[in-house]
Every structure is written in structure tokens, then in C-alpha cells.
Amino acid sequence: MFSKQKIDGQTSKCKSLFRGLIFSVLSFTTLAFSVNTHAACGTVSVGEMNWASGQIVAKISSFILREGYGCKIKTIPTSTVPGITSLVNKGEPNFIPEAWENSVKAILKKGESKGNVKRVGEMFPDAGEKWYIPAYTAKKHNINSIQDVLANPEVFADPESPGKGRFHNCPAGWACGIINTNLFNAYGMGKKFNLFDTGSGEGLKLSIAKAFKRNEAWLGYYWAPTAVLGKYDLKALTLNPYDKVGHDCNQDPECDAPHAGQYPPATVVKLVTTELANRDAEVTDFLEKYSIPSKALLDVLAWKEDQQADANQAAGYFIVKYEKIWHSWLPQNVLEKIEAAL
């Protein structure tokens, strides 16, 4: 068994050795043990989404399915709509570990009505789109809600517009930019705040990094799970309740009656074909228990970005650091196989 070194080693040598170890945890075993499959599980095709968290959760589950259950893994790079549409209509991939339900409600409903797709629980909680401020700003000024923000525009002063606050919006062209603009108007923020376009996703991220480096206030939009939420202690503001009709209008740049609500709750589910769910009860039991707490996932995403690591290495980081979490998903006989592989 490999050494469980501390992630935050004191020397660069220690960090370098640890990063090499993490690479070996998944990349090496992918090469060395992938032939040790067993007919009982058969082939499992895993949908790997084209963003960081989707790639990481696909790597972790593939590793466990291969080494613990003897499955032959087929990885299918995809994205939300085409991946879930293919699962429903073609049964391929037959497992998607990170499916954002709000984006595919119609096709998912179709698959469930046909009986060829099954949900096996949520991948992680606290996902979604929100308005945030730094936790230190919330504590210092006792700001927790949009009403508190409106009462204290000077806290979020716009350096280019004295007397007004600044709200950091999504870049032009992003759907969230349209929604935030309508929310901004619905809350009547225009008299006290400016809507600031950060220019790009990187610009939005850098605006947060700059504020935290200077211990300054910041107000704006972001989403989870992301490395940003793992690196910076941001507090979600309490907005008015979500309203479907109002949110539908807020998605329209020509919305004539913007609604002062919040983004819809995000449900990130794991999906399997009914064929896979019925094929192997032990595998299905694992897939149902497979869920990563938000704090752990955000830490993994932040580590991946800081180390400029790939998804395999980030999954290995999770396997090394969060042993108690993945041990809780698995029976003893499966744990023994994975320990032997590692």
C-alpha cells in the first residue's frame, strides 16, 4: 500500500513526490490492471463530461468499477445534452455520474417514461448558480441577503463610479449574463449599483482572486462546483424564492417583467440505463452510494487548478486524501481488491 503523505507537505520535494504518487494511483493502474476484468460485470461505458468535475467523478468511478468489481471500462467523452440523449435513446453510455437535471428535464422524463433510464441518487449537494460575497465581508458588515446588499452599496464601491456599488456579471454572450441583468433590474439595483461585465470567464475569476488578495469586498455571480469555490470562502446571498415562470422570463433578453427571485435549485444526478441497473446488483449498490461531499470536491478542484494537474491526477488526489469517503461506499471484499491494486 502506498504512503498517505499529507497533501500540504512542508517542502517542494515532498509535494513533487506526492504529485508523482497521485499520478501513479490512477494512471498506472489504468495501464497495469485494466486487463484483470471479470465476465460478471461486463462492460460499463462511462460518460465523461467535458468539464473538470465531470471528468474527475468519471475517473474515480471508472477506477473503482474496474479494480473493485472487475468491470471492463469504456470511456465516452461527451457533454450534458448529447450524452444524456444518447443514454436515453441508444443506451450508450450506460452510466453518467454527473447529469445536471435542469438542462435535460424533457429527455430525462422521456427516458423514465420508457423505463430505460434510472436515477441512482445525487452526485453532490450544493451545486448551482448563486450570487456571492466574500465570507469576511458578510461577517464584517453583517450582510447575508440581497436586501442587506441594497442597504449597503458603499461596501461594494465601484472604483470607476464613486457613489455606486459594483456587481460582477457574467461575460456578454453567457446565458447567466442575461439572467443576472434581469435580476439586477428586478431588484431595482440600477440606482445604487453598476452592472460590470468582466469580459471573460477568466476575468470573472480574476476579479474574485484580486478581491481576496486585497481583502476587499466583492459582489457577483458564480457557480458550483468549481475550483473558485474551493479556493475562496464565498458566501451565497439569500435571494427571494425561485419562481419558474419568473425565471423563464429572466432567461429572455427581451423579458418585459423581470422577476426578483433566484436561480432554480440545481439537482446533479447519477444516471444509469435500466439494463445496467438490473445487470449487477453489487455494482448498482455502489453507484447508489457514490456521492462526494461538496467540501471534498471543491478541495479536489482547487488542488487540480493549483497543481495544473489532469483529471487522472485529481482523481488520484481524492483517492489518497479522502479514503474514509470512498471506503464508505464499498463492501470489504471490494475494498480488498482496490487496496491490492493500489
Second form
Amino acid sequence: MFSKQKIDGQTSKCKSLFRGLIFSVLSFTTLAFSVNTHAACGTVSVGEMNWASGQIVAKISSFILREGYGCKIKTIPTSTVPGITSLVNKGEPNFIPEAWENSVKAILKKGESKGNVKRVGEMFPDAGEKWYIPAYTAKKHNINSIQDVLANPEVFADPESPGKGRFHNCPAGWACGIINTNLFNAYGMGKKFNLFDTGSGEGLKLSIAKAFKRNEAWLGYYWAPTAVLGKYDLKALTLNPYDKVGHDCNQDPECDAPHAGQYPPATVVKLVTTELANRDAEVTDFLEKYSIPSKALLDVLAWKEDQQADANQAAGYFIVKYEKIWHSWLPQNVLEKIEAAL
Amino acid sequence: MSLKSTFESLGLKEACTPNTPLPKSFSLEKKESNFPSLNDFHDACPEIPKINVIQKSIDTNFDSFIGEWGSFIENTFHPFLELLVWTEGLFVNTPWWLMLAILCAVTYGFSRNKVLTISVAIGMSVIGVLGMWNETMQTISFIFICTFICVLVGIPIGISMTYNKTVQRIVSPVLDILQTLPSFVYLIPVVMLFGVGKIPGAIAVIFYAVAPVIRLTELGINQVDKDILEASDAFGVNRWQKLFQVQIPLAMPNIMLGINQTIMMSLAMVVIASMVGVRGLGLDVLEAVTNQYLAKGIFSGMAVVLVAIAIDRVTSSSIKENKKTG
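Go ahead and give the structure of the form predicted together with the partner chain, now that the form predicted on its own is out.
And the full complex, kicking off with our chain again.
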């Protein structure tokens, strides 16, 4: 209702400032009114992670909850550990669309045993952390697995340590840094490669961008779904299969016997407080169905970077281009409301 | 609306209609700007580019510049990278007792102060015992080279500013920009050129820390007494003699103060440098901060402080020495 009136206001060629004012006042009151009529949903505070996909999935869900279910939306910018800790302990935010389970297992377990947090399905079906090289390097030197990499350190030459290859590790202090270090040692890379600390997320990302701009080789760690994976054609290296016991040891900086395996498939779930889950069946139904296939999400993320758009525009791009996907989440009456808002 | 009608009334409707229709896009929440932005002008007249289109075209140009010149620039800087790698190797691989002895000798040589020398020895030993020796050496070697380059570049620039008003008019605002521009803004193009590693880190440090040595050199030379200059003229010295034998010696306390400030500011940039892959204490601080490791953060932070205080006391006591003798 709100947006429609606003668009009407714009197209009706109102020339005087006064009429514009009346319109904005009118649309403001309708907004307030529409919130009151859907008392069942109430306020949803959405935990928006401070990276691109986290923002986009927060914007899309906020838009649908607001326009389709009449919820009042409060956006809370946060990141994994503080956001989920706050959801579990304080119930604010009460909905987090992108929660990387692996990094908060203990907190989640505690929250679930107390009964104040609920998982409502996965957000992205195939998220995860891997070791990558550019597809062109893989093709040029026929490198597909970690064994091929070990046989060709000169392809990934490190200018700062002559005679060695460079492995781009995650920044200091990230959990993946410890795991990569253990994997690096377990695969016996130390003699031929330098484990290079990229210092920050930006540093890691820029090192990939630089390599692709110049068609250079690159070897390192990255994760999906991200704009980097959408934008650059990276090929995941084949590593030995995942092993739970080995991986648990790899997570420990003082692991005695690092295991030459790989990362487990990551689970990215949607979290809600039990209070919100029990509040409105229709809303919970949507939150359970809300999930974006990784191909679509990578496209949206790459588009966002290419256009230098903000998260709102990227979410808009998704709504316009991937109608089929979001139509599958919603019942007819909600769809109508959203179509009207558009 | 009113913007659109303004364009129409100016007879620009034709000029505003694009030859090819633009792709459709929309935003879930529109960012309302109080001041009419280019995006509003674009809505009224589609031939006017949107802000992100302009930004994108700058980026595309930069990308093609990197494509053409990237390898050339990277190769030009390669000797500098080798210098940084070599110095780091030297500092890290020297046996600790020899290094400690050299540091104490340098401290005593500059300051002639036994208490200070002993404090430096104790401080460095504490750092070593707490397991941060290698990181500290990496940091010191990195700062050493950065400061060296700052001095090499900064003093001639500072001097030329006193000789030439145009240089002064150009350099002053550039220094203002370098000191206030958030580091990551210029680190993006630098990392795109050189990749992550020591060079972008060194460039970030040098850009930020070169200002004091330039400013204080200029100030010092400008403050030399006019009567002394006249007296030296009366003795018939030439321009270079005047510069090297009169002006620079008299400006020395100020120049040393500038170098001192440059070192302090380089140390302050160590954490930023480590964010683009420079090893050393900065990386430890960063790791502690991202993980909320309180003690580790304090230890590595205090190591930076210790190095800073030592260098500050040594250089500033050498300024006092200089004043006494000069």
C-alpha cells in the first residue's frame, strides 16, 4: 500500500510542493495503519551480518516480512558470534537469516537446551570453505588436486620467499587460519610453500582480484557463497576426504597429529527465538521455506560488486530477476500483497 | 518530478532521451538524499549518468591501467622488495645476544645514558622471554627501512620547500591528504598493483609517516637566524656550503625531532600494514583483536609501545646531545 501510493504520487505529475507533502503524510499514515492491522506478527528484529550475503538475505526477508506479513522490522547490524550470542541470551535480534553453525556450535547447543532458540532450516544448501586456484591456472598447468599443487610449487611462486610457492591463508585470528595451518603441515607443504598470512579479509580478497586482473596464478583459501566466487572463476582443489576426528584435531592450534583431510560441508542455518517461532504460524512457515540456491545468490553477489550497488539494490535485483524462487516461498494472499507493494 | 519538468522546460527532452533504453533496476528501500544527487538528475534525465556508473567507469579505467602497466611497476619496485626481505632476514637471523649487544651499543652511542641502555636491554629481554622476539625483529627491520626511505625522501623535499614557494604550495596540501585519507582508500589501488605483502604495507607506512620529517625540516631551515645567514654570505660561502655547513647543522634539532615523529608514526601504522600481509607485532595485535584475546593483545601491544619508547628516548636524547654540542 505504502509504496504504491508513493509511486502514484510520483506519476501523477504533481507540481506543487504542497501536494507532495500531503502525499507523503498520507503514505506515512497508511504505513502506520498497515502495521497496526497485522498485530499477529509484531516486531521482528533482523540480525544483519556485516558482509554482502548476510546483508542481502536480511534485506530480502525484511522486505517480505514487512510488505507481505505487516511485521514491524528492526534491523540490527552484527556479526556471527556477538549476534548469535545475543539472540540466544537476550532474544534480540530474534531472527538471524544467515548463521554459520560451525563457528557457534557451543552457544547454539546451550541455547537449544534452554529452549530459547530454534533452527528453521538451512539458508544456503551448499556453502562451505575450500582451497582454490583460478580455473585458468588449473587448465594451463593441469592442476586439479593438492598432489598436483605439491608437484608444481613454482607455478605459485612467492616473491617474498624465493624458491617457494605461496599459499594465501586467512587473516590472523580467524578460525580457518588454524585449520589451514594444520592442513598445510599435514599435506607436508612446508618445504615447498610459504604459508602467507593475508592480514585481513580485504587483503585476502584483493590478492585474488589482483591475480585475476593480471592472469596470474593464485593458491589459497576462500569460502562460498561470496561475491568473489560469483565474480571469479575459481576451481576448488581436490583434497583427501573429510574426517571428523582429524578435523576436530585440526581446529586446535596445538594439534599433535594434523590430519590431511578437508573442511566439512558448512551448514548455514536460519535462527529464530522460540518466542518468534511460536508467535505466528504463517510467518514461521515463510521463515522455514526461505532459502536461496547458491547459483542465484552468487549471481546476485557478483552483480552487486560489478554495479557497486548497495545491499538494497542487490536485494531488488534478486526480487526482479528471480521471481520464481521467492514465489515458491509464499502463499497466494501474501504474494498479492507483495506484488501490490512492488 | 520538478527536476524532470525543469529539464523539459529547458528544451532538453530530446537530449535526455537515451538512444538505447537503459536496463531496469530498482531498490527495495530508496535512499533519500536531501540534496539533489546525480541519481535524482538521472531519474529526471536518463542521459545523465548515475553516481555508481561514474565510479564504475573510473574503476574500469584503473583496471585497464593495471593490465597494461601492472607488471612493469611491480618489476620496478622489485629491488625495494628484495631490500625489505633481505633486511628482515638479517634482523631475524642474527643471534639474539649479538642483536641485543648491537641495540645496547646503538642506544649508548646515541644517548650516553647508562640507565636508558640498561632499560632497553631489560625491555628487549622481556619481549624475548615472552616469545615475541622474531615478531619484534620483523617489526623493527620493517620500520627501519620505512624510516630510512622517509628520511631519504623527506629531507630533500623539506629543503626544496624552503627554496621554492611553488613546491611548498604543492607539497603542503598533499601532506594534509596523506595524513587524513583513511589508509585503506589508497591501499586498494596499491594492493591491486603489488598484491598483498611487504610493498603495499611499506607504502602505507611511508605515505603516512613521511609528513613530520618534511614539515620539521622545512620549519628548521626557515627558523635559522637571518643574521647568521647574512654573516655567512659576508664570508662569501656559496649556496651549497651555506646549506650543508650553516642551515642543516642549525636546523638539526628540528630535523631530528621530525625523524623521531616519523618513527613514532610508522610504529603506529604497524597494525594497518599487517592488514595487507606484513609480518611482525602488528599481526599479533590483529590476531588478538579479532579473537578478543585480552592478554595476547596487551603483550603484543606493549611490545610495540616498548619499541616505540626506546626509539623515542634514544632519538630525543640525541637531540639534546646535539643541542649541547651545537
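Numbering follows the first chain given and starts at 1. These figures come from a predicted structure and were not determined experimentally. Whichever C-alpha set is largest while still superposing within 1.5 Å between the two forms counts as the rigid core.
How far, in degrees, does the smaller rigid part swing between these two forms?
It comes to 21 degrees of rotation for the smaller part.
After fitting the core, how far does the CA of Ile146 move between these two forms, in Å?
In the core superposition between these two forms, the C-alpha of Ile146 moves 3.5 Å.
For Pro159, give the CA shift between these two forms in Å, the superposition being done on the rigid core.
For Pro159, the C-alpha ends up 10.0 Å from its position in the other form.
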